[in-house]
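The form predicted alone is given below as one chain in structure tokens.
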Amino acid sequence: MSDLIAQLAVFGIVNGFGYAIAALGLTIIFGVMRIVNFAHGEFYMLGAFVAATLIATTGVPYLVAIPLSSVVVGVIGIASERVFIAPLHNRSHLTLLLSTLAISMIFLNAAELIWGSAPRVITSPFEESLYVIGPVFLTGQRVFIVAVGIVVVVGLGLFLKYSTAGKIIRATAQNPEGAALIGVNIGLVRSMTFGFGCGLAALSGALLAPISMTYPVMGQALAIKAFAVTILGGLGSLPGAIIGGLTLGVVEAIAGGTLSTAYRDLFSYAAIIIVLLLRPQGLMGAAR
């Protein structure tokens, strides 16, 4: 039984890194723009489809398709923010939320028209390798997901803390009026941040696609999990998104593997409810 728990926990950590990468994008967007991006799951889906299309049509290697898909979807995110969100910035939060919901519907239907509804498989060069550590075994793709997740987490932390662009993003998130007074182009920062967050969602999609299936509605389940991770970790908290993603991934895997996959989401969201009852601001959120 202990071997099974160890195996499930490791699988959960792998999935948790995928959730955390997507949730980091959602958290950054919320931190700067103060809106929840209801289209986040569709940008995750676009990342998987763009990577699959690049591999199938241009023959680029999987390792090249991953960053390319993230950049392409990030640019789509910037364009979406300029067209659908920026003109409504002075409107109510409900209006902004509905605009992201409109983006979600547009991209969901566009994906079905372009790629169809049949599931696709992305082949990864890492899938053929297998690593065994005691009672735990992992495919190369799962090891690769963890490695990329660690690089993204560390790289994002260094970028936000030390780079000029990162400092501008943090200043805008903390005090947009003050940032505007010292010459920061708030509109540009919001657009770039939205695109960056969408690019992270796309990166998560391209990473997880080889261990799942790629289809137009794949982002809907991920969006719910990303929202849950963000709430669990604390709205606007980047460390919270990481801890929340790993926690959700492990709880899901162990509950689904020891009981039934039908109860996986039940136990996951029960854990979230318990955390919110004991700590309403989330695991890493600041009390208000």
Second form
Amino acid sequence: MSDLIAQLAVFGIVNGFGYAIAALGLTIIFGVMRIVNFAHGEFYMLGAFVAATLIATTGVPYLVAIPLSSVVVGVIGIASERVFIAPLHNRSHLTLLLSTLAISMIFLNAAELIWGSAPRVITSPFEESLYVIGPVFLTGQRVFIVAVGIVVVVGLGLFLKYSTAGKIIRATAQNPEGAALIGVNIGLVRSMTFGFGCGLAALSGALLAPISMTYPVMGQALAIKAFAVTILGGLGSLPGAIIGGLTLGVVEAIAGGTLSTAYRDLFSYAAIIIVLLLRPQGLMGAAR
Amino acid sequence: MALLQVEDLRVRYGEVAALNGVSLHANKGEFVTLIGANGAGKSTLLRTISGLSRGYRGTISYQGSRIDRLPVHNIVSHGLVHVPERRSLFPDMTVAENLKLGAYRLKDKSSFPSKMAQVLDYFPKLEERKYQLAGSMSGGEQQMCAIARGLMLGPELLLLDEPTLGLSPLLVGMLGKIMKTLHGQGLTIILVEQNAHLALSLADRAYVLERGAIALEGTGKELASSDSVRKAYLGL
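Show the form predicted in complex with the partner chain, please, the one above being the form predicted alone.
Then the entire complex follows, led off by the chain already shown.
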């Protein structure tokens, strides 16, 4: 039994890194723009499809397709911000929210038109290797996901803390008017941040695709999980997104594996409800 | 030619008129102050000059060219720096980081260390607080940090909105001296002040703003001796 739990927990951590990467994107967008990106799941889905298409049409290896797909989707994100969000930035939050919902619908239906609704599989070269750590079995792809997750988390932290661009992003999040007054083009920061956040969602999609299926509505479930993770960790908190992602991944893997996979989502939402009841600011959020 | 020329500027917030045709100017090297009651439109005027708010009529020219349709960051990069009333700092960053970001648009990066040294010389308190989070300082210290950050860019025209608000009399005196020094070095300053005594004593020229329009204009001395100003703003 404990061997099973260990195996499930490790699988949960792997998925948790995927959720954390997507949730980091959601969090950074929320921090700078104060909007919840309802299209986040669609950018995750696009990450998987663009990677699949790149591999199928140009024959690039999986390892190249991942970063390439993240960049392509990031650019799509920037364009979406310019067209659907920037013109509305003085409007109410509800208007912006609806606009991101529109982006979600457009990309969801576009994906069905372009790629069809049948699931497809992305094969990763790492799927062939197998690692055994004590009682736990792991394919290379899962180890790869964790490795990329750690690199992204550390890299993002260093970028935001030490680079000039990172400082400008933090400054804009803390005080947009103050940032404008020192000469920051905050419209540009908003676009770039949105694109960056969407790129992170795409990275998550391209990473998780080989251990799940790629189909147009795949992002819907992920989006709800990413929202749940940011609530769990504390809205706007980057460490919260990481810890929230890992927590959600482990809880749903263990609950799904020991009880029933039908209850998988039920348990993750129960965990969120409990956190909201006992600690409404989230695990890492500051009390407001 | 005036460094800054505002002509018939009109601003409204929704249906409420904030400025009803304001015209004023500041010559190069001049110290201009604006006094007026709360809600007279003083802050709105500065916000519209720096691009944070937009007028629906009228023009603003700086160094001979129109700036009233330029985005804020563009106006800043021409050396027009606005230090608004309270809350313009980045609260979760240190004083040093705030000052460093103030020089973000500095064209000559090599002048950064000397700018930093000079600013810390003006505000020695900030030297002590250098590695403290800006949001954790007192209101007065934050005010000084905001002005210091504005100076990091090496502005040509400085718009100061009520910098003495909430400061102790000692700090008000110190700030008055600093503004005088800056003016002496050739900086053009437009100061909005509730403290009319201080404002009129510093000013080359001053304007009285009432209900969104210029009610009086004159040298600091003229206004300080005008009966209506003495009654309404100096409490004499």
